[in-house]
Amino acid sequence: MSNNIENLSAWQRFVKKMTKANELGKEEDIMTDHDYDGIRELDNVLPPWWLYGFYITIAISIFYYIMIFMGNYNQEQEYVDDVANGKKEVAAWMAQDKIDHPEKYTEAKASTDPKDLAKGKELFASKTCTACHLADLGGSIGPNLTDNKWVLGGGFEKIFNTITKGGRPGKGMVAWEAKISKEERQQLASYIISMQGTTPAKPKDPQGEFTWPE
């Protein structure tokens, strides 16, 4: 870089004016007498850039005091209001989403109606229940739903979390929480009751350590 600022671009002269970088060749007009193992110390001085960063860190710092421990700011009730609220837009959520479906508000029941158990055995057929219990329940791949041992437990509301949350990790049996209404699941579960006691075909052996009903 030239000494002669005049023949510098406006680029090369912003950056001389930022590094006050020494030029190649002048070291001996900033040389110390520091010498270490014949290595000499040379008088640099800190690039303004960085001087007007940490200037700006300074001053910053020092807002940031007075905002805190002599402002009105408080961070811990900063805190106290954000939790509020929060715990309004839940709310606010929860009552919405009342209005929009509420039979997830409403406790799951088992049914004897007709018309649900009918509905409950169309499901059975249609989601592939099938596949893994056989049409009339016995067990295949599946264990037996007519006799009194359960895997998961039995009973209306052991029977409904099953098939809404999933059988056993890797066994096959998915979650339908996400597939079928909850008036559905509450049919499939009522439905699978009411076979209790039948006699299929080919009835597998009992599986689980749950006995229902006693």
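Residue numbers count along the first chain shown, from 1. Since the structure is predicted, the reported quantities are computational estimates derived from the model, not experimental observations. Rigid core (definition): largest C-alpha set, two forms, superposition within 1.5 Å. First, how it differs from the form predicted together with heme C (HEC).
Core-superposed comparison between the two forms: the Cα of Lys165 travels less than 2 Å.
Once both forms are fitted on their core, a CA shift of 2 Å or more is seen for Arg40 between the two forms.
Relative to the superposed rigid core, Gln12 undergoes a CA displacement of at least 2 Å between the two forms.
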The other form holds:
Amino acid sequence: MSNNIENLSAWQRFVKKMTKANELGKEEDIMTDHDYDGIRELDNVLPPWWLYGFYITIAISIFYYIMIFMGNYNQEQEYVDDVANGKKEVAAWMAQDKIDHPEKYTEAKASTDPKDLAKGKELFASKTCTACHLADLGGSIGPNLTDNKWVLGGGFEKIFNTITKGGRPGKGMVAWEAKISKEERQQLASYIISMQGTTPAKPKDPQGEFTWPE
Ligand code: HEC
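The form predicted alone done, now the form predicted together with heme C (HEC):
Entire complex below, previous chain first.
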């Protein structure tokens, strides 16, 4: 490689500037007289890229010192504020009553017809509901569906809407609207209601703020 700076690309010039590396073959110029068992030491300058990084950390530390120790920052207060904000968000979510999806399914009706309930039971297994709620509805990934505590609200309309529109994002309960017909969702909700107050083998602890039936 040529030593002539004119012939270097912009990048090579930049690298040269940032490393200030000593030219190969010119080690003698910067050789120190330290010699340990034949291992000798070069007196290289600190590479500018490293020095600049160091200066930046010094600048940041001054800024940080002023912020943390001279300003009115308070870690405990930040935590308290965050918790208060979180609580406000939860309260707002609860107040909105998310269960009231834009579409209302008032035409859907709970059924107590044994045929519908049998179909609901069959669907509960065939549509994989049992994978998360268990065959006796005791709950595993999803909540226990036999107790009177509900995450998303009890009663036919809300249960029907949960099956239709799903649970909160990311929880695992998807919207079944596209995969299960309205009649079948109606049978599923009716079956779940018919299972109220039964005793599953391993009931999951109650979850949710809503109580139904009271
Ligand atoms: C992948 C796991 C999974 C599958 C499969 C699943 N669920 Fe769920 N289910 C959940 C979870 C998790 C929740 C809680 C959602 C939340 O917290 O927002 C839930 C909530 C519910 C609720 C409301 C419970 C409450 O306390 O408000 C009902 C009703 C329900 N599921 C019925 C069904 C039916 C019917 C099916 C089958 C068509 C089904 N689920 C399939 C995981 C599942």
